[in-house]
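Only one chain is shown below, in C-alpha coordinates, and it's the form predicted alone.
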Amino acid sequence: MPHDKLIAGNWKMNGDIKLIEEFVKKFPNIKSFQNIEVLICPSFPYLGQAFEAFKRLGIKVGAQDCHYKTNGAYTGDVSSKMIRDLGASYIIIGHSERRDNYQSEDSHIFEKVKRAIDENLTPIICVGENLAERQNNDTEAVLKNQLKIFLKNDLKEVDFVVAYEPKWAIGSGQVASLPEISKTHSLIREIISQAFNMEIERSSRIIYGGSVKPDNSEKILKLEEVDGVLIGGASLDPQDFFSIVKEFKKV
(Lines of atoms letter the chains of each structure in order from A and count residues from 1; the text may use other names and numbers.)
(Lines give C-alpha, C1' and ligand atoms only; values in the text may rest on other atoms or scores of the structure.)
Protein backbone atom coordinates (compact mmCIF):
# COMPACT_ATOMS: atom_id res chain seq x y z
CA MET A 1 0.00 0.00 0.00
CA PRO A 2 1.60 3.32 -1.03
CA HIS A 3 2.36 5.89 1.63
CA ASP A 4 1.50 9.57 1.54
CA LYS A 5 4.19 11.81 0.12
CA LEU A 6 6.28 13.55 2.78
CA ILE A 7 7.16 17.25 2.87
CA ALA A 8 9.51 17.68 5.84
CA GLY A 9 11.10 20.84 7.20
CA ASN A 10 14.29 20.68 9.27
CA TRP A 11 14.71 23.88 11.25
CA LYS A 12 18.12 22.78 12.57
CA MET A 13 19.31 25.14 15.37
CA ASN A 14 17.03 27.91 14.19
CA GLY A 15 13.57 29.17 15.06
CA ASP A 16 11.83 30.08 18.29
CA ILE A 17 8.36 30.54 19.75
CA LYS A 18 7.92 33.65 17.63
CA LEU A 19 8.47 31.61 14.46
CA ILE A 20 5.93 29.01 15.63
CA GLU A 21 3.43 31.83 16.15
CA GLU A 22 4.24 33.22 12.71
CA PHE A 23 3.44 29.83 11.14
CA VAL A 24 0.11 29.73 12.96
CA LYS A 25 -0.76 33.14 11.50
CA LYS A 26 0.52 32.67 7.95
CA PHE A 27 0.41 28.94 7.15
CA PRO A 28 -3.00 27.79 5.83
CA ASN A 29 -4.84 24.84 7.32
CA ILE A 30 -3.92 21.77 5.22
CA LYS A 31 -6.02 19.12 6.94
CA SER A 32 -8.04 18.68 3.76
CA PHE A 33 -4.96 17.97 1.60
CA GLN A 34 -4.95 14.40 0.33
CA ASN A 35 -1.95 12.03 0.01
CA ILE A 36 0.49 14.48 1.62
CA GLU A 37 2.11 14.47 5.06
CA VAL A 38 3.61 17.78 6.16
CA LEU A 39 6.21 17.66 8.92
CA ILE A 40 8.34 20.22 10.75
CA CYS A 41 11.30 19.24 12.93
CA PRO A 42 12.14 22.09 15.34
CA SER A 43 14.85 22.10 17.99
CA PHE A 44 14.16 20.01 21.10
CA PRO A 45 13.00 22.88 23.38
CA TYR A 46 10.15 23.77 21.01
CA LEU A 47 8.75 20.30 20.26
CA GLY A 48 5.85 20.57 22.69
CA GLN A 49 4.85 24.09 21.66
CA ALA A 50 5.14 23.19 17.98
CA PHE A 51 2.99 20.08 18.41
CA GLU A 52 0.18 21.98 20.12
CA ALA A 53 0.31 24.85 17.63
CA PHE A 54 0.74 22.88 14.41
CA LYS A 55 -1.84 20.14 14.98
CA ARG A 56 -4.54 22.73 14.26
CA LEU A 57 -2.95 23.29 10.85
CA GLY A 58 -2.53 19.63 9.97
CA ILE A 59 1.27 19.72 10.39
CA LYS A 60 3.07 16.91 12.22
CA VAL A 61 6.23 17.45 14.25
CA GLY A 62 9.43 15.47 14.53
CA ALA A 63 12.80 15.65 16.25
CA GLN A 64 16.21 16.19 14.69
CA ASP A 65 17.94 13.40 16.62
CA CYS A 66 17.66 11.15 19.67
CA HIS A 67 20.03 9.31 21.98
CA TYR A 68 20.83 5.68 21.22
CA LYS A 69 19.86 4.54 24.73
CA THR A 70 16.39 4.39 26.26
CA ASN A 71 17.45 6.32 29.39
CA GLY A 72 20.37 6.75 31.73
CA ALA A 73 23.12 9.09 32.89
CA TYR A 74 23.55 10.97 29.62
CA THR A 75 23.54 14.63 30.60
CA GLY A 76 22.19 16.92 27.90
CA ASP A 77 20.76 14.11 25.73
CA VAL A 78 17.16 13.36 24.81
CA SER A 79 15.53 9.93 24.48
CA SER A 80 13.05 8.79 21.87
CA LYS A 81 10.46 8.26 24.64
CA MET A 82 10.75 11.90 25.71
CA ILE A 83 10.35 12.92 22.08
CA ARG A 84 7.26 10.75 21.72
CA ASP A 85 5.76 12.18 24.91
CA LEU A 86 5.95 15.67 23.36
CA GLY A 87 3.78 14.60 20.40
CA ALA A 88 6.40 13.85 17.76
CA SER A 89 5.79 11.35 14.95
CA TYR A 90 9.23 11.24 13.31
CA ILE A 91 12.93 11.47 14.15
CA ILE A 92 15.68 12.51 11.74
CA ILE A 93 18.65 10.17 12.22
CA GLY A 94 22.14 10.33 10.75
CA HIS A 95 21.96 13.79 9.23
CA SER A 96 25.27 14.67 7.57
CA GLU A 97 25.85 17.57 9.93
CA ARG A 98 25.72 15.18 12.86
CA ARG A 99 27.83 12.58 11.04
CA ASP A 100 30.49 15.25 10.45
CA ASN A 101 30.36 16.92 13.86
CA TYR A 102 30.06 13.89 16.14
CA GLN A 103 32.65 11.17 15.63
CA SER A 104 30.56 8.38 17.14
CA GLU A 105 27.43 9.09 15.10
CA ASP A 106 27.83 6.32 12.49
CA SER A 107 28.32 3.60 15.09
CA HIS A 108 25.10 4.58 16.88
CA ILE A 109 22.77 5.16 13.91
CA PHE A 110 21.22 1.69 13.96
CA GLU A 111 20.65 1.87 17.73
CA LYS A 112 18.94 5.23 17.28
CA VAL A 113 16.74 3.75 14.55
CA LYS A 114 15.72 0.95 16.92
CA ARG A 115 14.95 3.42 19.71
CA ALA A 116 12.69 5.35 17.34
CA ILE A 117 10.89 2.17 16.30
CA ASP A 118 10.45 1.14 19.96
CA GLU A 119 8.45 4.33 20.51
CA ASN A 120 6.40 3.98 17.31
CA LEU A 121 8.25 6.89 15.75
CA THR A 122 9.15 6.82 12.07
CA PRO A 123 12.90 7.24 11.48
CA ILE A 124 14.01 9.48 8.62
CA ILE A 125 17.46 8.08 7.93
CA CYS A 126 19.81 10.40 6.03
CA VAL A 127 22.41 9.20 3.55
CA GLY A 128 24.57 11.02 1.03
CA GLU A 129 28.03 11.53 -0.38
CA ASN A 130 30.37 14.52 -0.08
CA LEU A 131 31.80 16.43 -3.04
CA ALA A 132 35.09 14.52 -3.20
CA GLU A 133 33.25 11.18 -3.16
CA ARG A 134 30.98 12.36 -5.92
CA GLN A 135 33.88 13.58 -8.04
CA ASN A 136 35.63 10.22 -7.56
CA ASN A 137 32.46 8.35 -8.67
CA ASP A 138 32.18 6.77 -5.21
CA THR A 139 28.52 7.68 -4.62
CA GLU A 140 27.27 4.11 -5.03
CA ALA A 141 29.86 2.65 -2.65
CA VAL A 142 29.22 5.35 -0.05
CA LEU A 143 25.46 4.83 -0.12
CA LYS A 144 25.79 1.05 0.12
CA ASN A 145 28.03 1.41 3.19
CA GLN A 146 25.67 3.89 4.83
CA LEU A 147 22.53 1.89 4.07
CA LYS A 148 23.87 -1.46 5.24
CA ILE A 149 24.23 -0.03 8.77
CA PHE A 150 20.46 -0.06 9.28
CA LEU A 151 18.94 -2.30 6.59
CA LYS A 152 18.52 -5.20 8.99
CA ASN A 153 15.67 -7.47 10.05
CA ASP A 154 14.44 -4.94 12.63
CA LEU A 155 13.18 -2.76 9.78
CA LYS A 156 11.37 -5.45 7.80
CA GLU A 157 7.97 -4.87 9.37
CA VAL A 158 8.11 -1.15 10.14
CA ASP A 159 7.75 2.15 8.33
CA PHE A 160 10.97 4.04 7.65
CA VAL A 161 12.03 6.87 5.34
CA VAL A 162 15.37 7.28 3.59
CA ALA A 163 16.43 10.86 2.90
CA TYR A 164 19.03 11.22 0.16
CA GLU A 165 20.95 14.39 0.96
CA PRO A 166 24.19 14.83 -0.97
CA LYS A 167 26.46 16.66 1.48
CA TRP A 168 27.75 19.02 -1.19
CA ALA A 169 24.19 20.31 -1.80
CA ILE A 170 23.20 21.03 1.82
CA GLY A 171 23.06 24.75 2.43
CA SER A 172 25.26 25.43 -0.60
CA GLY A 173 22.61 26.52 -3.07
CA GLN A 174 23.69 23.63 -5.32
CA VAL A 175 21.15 20.98 -6.23
CA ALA A 176 21.77 17.58 -7.77
CA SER A 177 20.54 17.47 -11.35
CA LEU A 178 17.19 15.81 -11.99
CA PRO A 179 18.82 12.79 -13.73
CA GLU A 180 21.24 12.46 -10.78
CA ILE A 181 18.39 12.49 -8.27
CA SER A 182 16.40 9.87 -10.22
CA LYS A 183 19.44 7.66 -10.69
CA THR A 184 20.44 7.82 -7.03
CA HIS A 185 16.92 7.21 -5.73
CA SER A 186 16.66 4.19 -8.06
CA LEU A 187 19.96 2.93 -6.69
CA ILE A 188 18.70 3.27 -3.11
CA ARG A 189 15.55 1.34 -4.04
CA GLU A 190 17.68 -1.40 -5.54
CA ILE A 191 19.79 -1.65 -2.36
CA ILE A 192 16.65 -1.85 -0.21
CA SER A 193 15.21 -4.53 -2.49
CA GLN A 194 18.40 -6.59 -2.26
CA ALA A 195 18.48 -6.28 1.53
CA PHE A 196 14.80 -7.12 2.00
CA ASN A 197 12.45 -7.67 -0.94
CA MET A 198 10.65 -5.79 -3.70
CA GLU A 199 7.51 -5.29 -1.61
CA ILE A 200 9.41 -3.42 1.10
CA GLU A 201 11.36 -1.49 -1.55
CA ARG A 202 8.14 -0.33 -3.22
CA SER A 203 6.54 0.72 0.07
CA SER A 204 9.60 2.59 1.37
CA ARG A 205 9.64 6.35 0.93
CA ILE A 206 12.80 7.92 -0.43
CA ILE A 207 12.90 11.69 -0.19
CA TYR A 208 15.40 14.26 -1.49
CA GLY A 209 17.13 17.00 0.50
CA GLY A 210 19.71 19.59 -0.41
CA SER A 211 18.92 23.26 -1.15
CA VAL A 212 15.27 22.55 -1.98
CA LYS A 213 13.48 25.85 -2.57
CA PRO A 214 10.19 27.07 -4.07
CA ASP A 215 11.83 27.71 -7.45
CA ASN A 216 13.20 24.16 -7.88
CA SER A 217 10.75 22.04 -5.88
CA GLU A 218 8.20 21.53 -8.67
CA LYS A 219 10.63 19.72 -10.97
CA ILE A 220 12.07 17.64 -8.14
CA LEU A 221 8.64 16.62 -6.87
CA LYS A 222 7.56 15.50 -10.34
CA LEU A 223 10.29 12.85 -10.48
CA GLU A 224 8.77 9.38 -10.26
CA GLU A 225 11.39 8.13 -7.80
CA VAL A 226 10.95 11.03 -5.37
CA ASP A 227 8.50 10.46 -2.49
CA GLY A 228 9.02 13.83 -0.86
CA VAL A 229 11.59 16.39 0.20
CA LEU A 230 13.56 17.35 3.30
CA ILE A 231 13.83 21.12 3.39
CA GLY A 232 16.25 23.25 5.38
CA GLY A 233 16.31 27.04 5.06
CA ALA A 234 13.09 27.33 3.05
CA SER A 235 11.15 25.66 5.89
CA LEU A 236 11.87 28.66 8.13
CA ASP A 237 9.59 30.87 6.06
CA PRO A 238 5.90 29.87 6.25
CA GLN A 239 5.13 31.29 2.80
CA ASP A 240 8.10 29.58 1.12
CA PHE A 241 7.31 26.31 2.88
CA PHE A 242 3.65 26.43 1.91
CA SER A 243 4.52 27.20 -1.71
CA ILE A 244 6.48 23.92 -1.82
CA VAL A 245 3.56 22.05 -0.24
CA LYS A 246 1.27 23.53 -2.92
CA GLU A 247 3.62 22.31 -5.67
CA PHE A 248 3.42 18.80 -4.27
CA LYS A 249 -0.34 19.01 -4.04
CA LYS A 250 -0.45 19.82 -7.76
CA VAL A 251 1.78 16.83 -8.52
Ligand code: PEP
Second form
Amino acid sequence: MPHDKLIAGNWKMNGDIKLIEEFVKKFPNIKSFQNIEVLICPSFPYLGQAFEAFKRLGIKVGAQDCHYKTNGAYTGDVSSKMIRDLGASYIIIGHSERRDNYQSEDSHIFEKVKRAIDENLTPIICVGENLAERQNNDTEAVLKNQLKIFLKNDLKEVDFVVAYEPKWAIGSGQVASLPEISKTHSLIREIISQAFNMEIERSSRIIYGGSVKPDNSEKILKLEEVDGVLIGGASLDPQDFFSIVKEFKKV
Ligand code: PEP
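Given the form predicted alone above, what does the protein look like in the form predicted together with the named molecule?
Let us now look at the entire complex, which starts with that chain.
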Protein backbone atom coordinates (compact mmCIF):
# COMPACT_ATOMS: atom_id res chain seq x y z
CA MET A 1 0.00 0.00 0.00
CA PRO A 2 1.45 3.42 -0.87
CA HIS A 3 2.61 5.50 2.07
CA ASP A 4 1.89 9.10 2.86
CA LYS A 5 4.53 11.55 1.64
CA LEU A 6 7.00 12.49 4.34
CA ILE A 7 8.22 16.01 5.06
CA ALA A 8 10.88 15.78 7.73
CA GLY A 9 12.78 18.56 9.46
CA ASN A 10 16.19 17.94 11.00
CA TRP A 11 16.98 20.62 13.54
CA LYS A 12 20.51 19.25 14.11
CA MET A 13 22.14 20.90 17.19
CA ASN A 14 19.84 23.93 16.86
CA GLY A 15 16.56 24.97 18.39
CA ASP A 16 15.34 25.24 21.95
CA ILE A 17 12.18 25.62 24.01
CA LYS A 18 11.63 29.04 22.46
CA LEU A 19 11.64 27.57 18.96
CA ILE A 20 9.12 24.91 20.00
CA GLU A 21 6.90 27.69 21.35
CA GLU A 22 7.34 29.68 18.15
CA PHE A 23 6.18 26.69 16.10
CA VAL A 24 3.12 26.33 18.33
CA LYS A 25 2.27 30.00 17.63
CA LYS A 26 3.12 30.18 13.93
CA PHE A 27 2.71 26.73 12.39
CA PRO A 28 -0.92 26.05 11.39
CA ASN A 29 -2.71 22.93 12.55
CA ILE A 30 -2.30 20.38 9.75
CA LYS A 31 -4.33 17.53 11.19
CA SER A 32 -6.79 17.73 8.30
CA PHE A 33 -4.07 17.48 5.62
CA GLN A 34 -4.39 14.20 3.73
CA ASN A 35 -1.59 11.91 2.54
CA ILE A 36 1.19 13.86 4.25
CA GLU A 37 3.23 13.02 7.31
CA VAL A 38 5.10 15.96 8.82
CA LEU A 39 7.98 15.26 11.16
CA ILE A 40 10.45 17.33 13.18
CA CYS A 41 13.62 15.83 14.64
CA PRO A 42 14.86 18.08 17.46
CA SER A 43 17.86 17.38 19.70
CA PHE A 44 17.38 14.63 22.32
CA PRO A 45 16.67 16.92 25.31
CA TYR A 46 13.67 18.50 23.58
CA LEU A 47 12.03 15.34 22.24
CA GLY A 48 9.43 14.96 25.00
CA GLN A 49 8.49 18.60 25.03
CA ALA A 50 8.33 18.78 21.23
CA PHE A 51 6.14 15.65 21.16
CA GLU A 52 3.63 17.17 23.61
CA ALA A 53 3.57 20.54 21.83
CA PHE A 54 3.53 19.30 18.24
CA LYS A 55 0.92 16.56 18.55
CA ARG A 56 -1.72 19.31 18.78
CA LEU A 57 -0.53 20.61 15.40
CA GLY A 58 -0.43 17.20 13.73
CA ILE A 59 3.39 17.08 13.57
CA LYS A 60 5.26 13.91 14.60
CA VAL A 61 8.67 13.91 16.24
CA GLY A 62 11.78 11.85 15.64
CA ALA A 63 15.36 11.61 16.86
CA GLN A 64 18.53 12.40 14.93
CA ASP A 65 20.36 9.24 16.02
CA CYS A 66 20.31 6.43 18.61
CA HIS A 67 22.90 4.16 20.18
CA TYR A 68 23.50 0.80 18.50
CA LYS A 69 23.01 -1.15 21.75
CA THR A 70 19.78 -1.55 23.69
CA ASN A 71 21.23 -0.36 27.00
CA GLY A 72 24.39 -0.54 29.13
CA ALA A 73 27.44 1.38 30.24
CA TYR A 74 27.48 3.98 27.46
CA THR A 75 27.75 7.28 29.28
CA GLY A 76 26.11 10.14 27.45
CA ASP A 77 24.34 7.95 24.88
CA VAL A 78 20.63 7.51 24.20
CA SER A 79 18.84 4.26 23.35
CA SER A 80 15.99 3.72 20.91
CA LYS A 81 13.71 2.75 23.83
CA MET A 82 14.36 6.09 25.53
CA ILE A 83 13.51 7.81 22.28
CA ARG A 84 10.31 5.76 21.97
CA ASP A 85 9.36 6.59 25.58
CA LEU A 86 9.51 10.29 24.71
CA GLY A 87 6.92 9.91 21.95
CA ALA A 88 9.12 9.71 18.83
CA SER A 89 8.05 7.72 15.80
CA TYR A 90 11.17 8.01 13.59
CA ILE A 91 14.97 7.97 13.93
CA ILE A 92 17.39 9.45 11.40
CA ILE A 93 20.29 7.02 11.00
CA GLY A 94 23.61 7.53 9.22
CA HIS A 95 23.28 11.25 8.54
CA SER A 96 26.42 12.38 6.72
CA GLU A 97 27.35 14.72 9.58
CA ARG A 98 27.46 11.70 11.89
CA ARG A 99 29.31 9.60 9.33
CA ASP A 100 31.90 12.41 9.08
CA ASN A 101 32.17 13.23 12.78
CA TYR A 102 32.12 9.72 14.28
CA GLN A 103 34.43 7.16 12.79
CA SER A 104 32.43 4.19 14.03
CA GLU A 105 29.16 5.38 12.47
CA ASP A 106 29.36 3.31 9.28
CA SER A 107 30.01 0.06 11.13
CA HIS A 108 27.13 0.65 13.53
CA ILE A 109 24.47 1.76 11.08
CA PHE A 110 22.78 -1.59 10.63
CA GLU A 111 22.69 -2.19 14.41
CA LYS A 112 21.09 1.22 14.86
CA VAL A 113 18.45 0.40 12.26
CA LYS A 114 17.70 -2.81 14.16
CA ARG A 115 17.41 -0.89 17.47
CA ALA A 116 14.93 1.49 15.83
CA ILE A 117 12.89 -1.43 14.51
CA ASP A 118 12.95 -3.14 17.95
CA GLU A 119 11.04 -0.14 19.27
CA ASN A 120 8.66 0.21 16.32
CA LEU A 121 10.38 3.38 15.20
CA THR A 122 10.76 3.99 11.48
CA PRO A 123 14.40 4.39 10.46
CA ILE A 124 15.29 7.14 8.00
CA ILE A 125 18.50 5.78 6.50
CA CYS A 126 20.65 8.52 4.96
CA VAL A 127 22.83 7.84 1.94
CA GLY A 128 24.62 10.05 -0.54
CA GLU A 129 27.88 10.72 -2.33
CA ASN A 130 30.39 13.48 -1.63
CA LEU A 131 31.61 15.98 -4.21
CA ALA A 132 34.73 14.03 -5.24
CA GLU A 133 32.70 10.84 -5.64
CA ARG A 134 30.19 12.72 -7.76
CA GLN A 135 32.91 14.21 -9.94
CA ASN A 136 34.41 10.74 -10.44
CA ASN A 137 31.00 9.35 -11.49
CA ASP A 138 31.05 7.08 -8.47
CA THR A 139 27.58 7.90 -7.15
CA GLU A 140 26.06 4.55 -8.11
CA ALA A 141 28.87 2.54 -6.52
CA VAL A 142 28.72 4.64 -3.35
CA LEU A 143 24.96 4.19 -2.98
CA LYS A 144 25.17 0.45 -3.64
CA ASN A 145 27.86 0.19 -1.03
CA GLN A 146 25.95 2.23 1.54
CA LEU A 147 22.75 0.24 0.97
CA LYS A 148 24.45 -3.17 0.81
CA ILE A 149 24.29 -3.74 4.54
CA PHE A 150 20.50 -3.37 4.60
CA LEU A 151 19.95 -5.53 1.57
CA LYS A 152 22.08 -8.34 2.91
CA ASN A 153 20.04 -8.42 6.08
CA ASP A 154 16.40 -9.17 6.46
CA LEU A 155 14.37 -5.98 6.50
CA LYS A 156 11.49 -7.45 4.53
CA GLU A 157 8.65 -6.76 6.91
CA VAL A 158 9.90 -3.36 7.88
CA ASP A 159 8.70 0.13 7.09
CA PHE A 160 11.80 2.17 6.31
CA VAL A 161 12.73 5.40 4.57
CA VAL A 162 15.87 6.05 2.54
CA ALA A 163 16.94 9.70 2.42
CA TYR A 164 19.09 10.51 -0.61
CA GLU A 165 21.23 13.38 0.60
CA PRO A 166 24.17 14.24 -1.65
CA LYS A 167 26.77 15.52 0.82
CA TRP A 168 27.74 18.46 -1.35
CA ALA A 169 24.12 19.68 -1.29
CA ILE A 170 23.68 19.65 2.50
CA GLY A 171 23.71 23.15 3.95
CA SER A 172 25.48 24.47 0.84
CA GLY A 173 22.60 26.12 -1.00
CA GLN A 174 23.37 23.83 -3.94
CA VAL A 175 20.59 21.47 -4.91
CA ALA A 176 20.89 18.39 -7.10
CA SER A 177 19.25 19.01 -10.47
CA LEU A 178 15.76 17.60 -11.01
CA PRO A 179 16.96 14.97 -13.56
CA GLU A 180 19.72 13.97 -11.13
CA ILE A 181 17.25 13.55 -8.28
CA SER A 182 14.89 11.47 -10.46
CA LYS A 183 17.70 9.32 -11.77
CA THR A 184 19.23 8.68 -8.36
CA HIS A 185 15.91 7.94 -6.69
CA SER A 186 15.12 5.43 -9.45
CA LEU A 187 18.50 3.85 -8.93
CA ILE A 188 17.92 3.53 -5.18
CA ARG A 189 14.50 2.00 -5.85
CA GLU A 190 16.10 -0.44 -8.25
CA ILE A 191 18.72 -1.43 -5.67
CA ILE A 192 15.98 -2.00 -3.11
CA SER A 193 13.77 -3.90 -5.54
CA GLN A 194 16.57 -6.29 -6.38
CA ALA A 195 16.63 -7.34 -2.76
CA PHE A 196 12.97 -7.18 -1.78
CA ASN A 197 9.70 -8.20 -3.34
CA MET A 198 7.73 -5.60 -5.32
CA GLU A 199 5.32 -4.80 -2.53
CA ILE A 200 8.09 -3.90 -0.12
CA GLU A 201 9.94 -2.07 -2.86
CA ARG A 202 6.87 0.07 -3.54
CA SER A 203 6.04 0.77 0.06
CA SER A 204 9.48 1.94 1.14
CA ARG A 205 9.88 5.69 0.75
CA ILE A 206 12.78 7.49 -0.88
CA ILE A 207 13.06 11.13 0.08
CA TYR A 208 15.45 13.87 -1.03
CA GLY A 209 17.55 16.11 1.21
CA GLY A 210 20.03 18.87 0.45
CA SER A 211 19.26 22.60 0.56
CA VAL A 212 15.50 22.18 0.11
CA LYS A 213 13.89 25.61 0.59
CA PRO A 214 10.45 27.10 -0.02
CA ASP A 215 11.57 28.42 -3.42
CA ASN A 216 12.79 25.09 -4.82
CA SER A 217 10.57 22.59 -3.03
CA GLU A 218 7.63 22.66 -5.43
CA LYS A 219 9.58 21.30 -8.39
CA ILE A 220 11.31 18.66 -6.28
CA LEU A 221 8.04 17.53 -4.72
CA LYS A 222 6.41 17.19 -8.13
CA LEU A 223 8.91 14.53 -9.18
CA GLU A 224 7.22 11.16 -9.33
CA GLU A 225 10.26 9.44 -7.83
CA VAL A 226 10.30 11.66 -4.73
CA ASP A 227 8.32 10.46 -1.70
CA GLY A 228 9.23 13.37 0.51
CA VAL A 229 12.01 15.64 1.67
CA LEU A 230 14.46 15.90 4.56
CA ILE A 231 15.07 19.52 5.43
CA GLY A 232 17.78 21.02 7.62
CA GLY A 233 18.06 24.82 7.66
CA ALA A 234 14.57 25.64 6.38
CA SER A 235 12.94 23.50 9.09
CA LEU A 236 14.09 25.96 11.75
CA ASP A 237 11.65 28.60 10.57
CA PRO A 238 7.97 27.73 11.08
CA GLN A 239 6.87 29.87 8.12
CA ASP A 240 9.45 28.43 5.72
CA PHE A 241 8.71 24.91 6.89
CA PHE A 242 4.98 25.42 6.46
CA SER A 243 5.50 26.88 2.95
CA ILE A 244 7.10 23.57 1.98
CA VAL A 245 4.29 21.56 3.58
CA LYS A 246 1.80 23.68 1.60
CA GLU A 247 3.63 22.85 -1.66
CA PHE A 248 3.21 19.19 -0.89
CA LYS A 249 -0.49 19.65 -0.32
CA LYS A 250 -0.78 21.21 -3.79
CA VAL A 251 1.14 18.35 -5.39
C1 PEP B 1 20.17 17.82 6.33
O2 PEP B 1 20.84 18.17 7.28
O3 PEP B 1 19.76 16.66 6.28
C4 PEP B 1 19.89 18.79 5.28
C5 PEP B 1 19.33 18.36 4.18
O6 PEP B 1 20.23 20.11 5.53
P7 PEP B 1 19.90 21.39 4.60
O8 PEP B 1 18.44 21.31 4.23
O9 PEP B 1 20.20 22.56 5.46
O10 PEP B 1 20.77 21.29 3.40
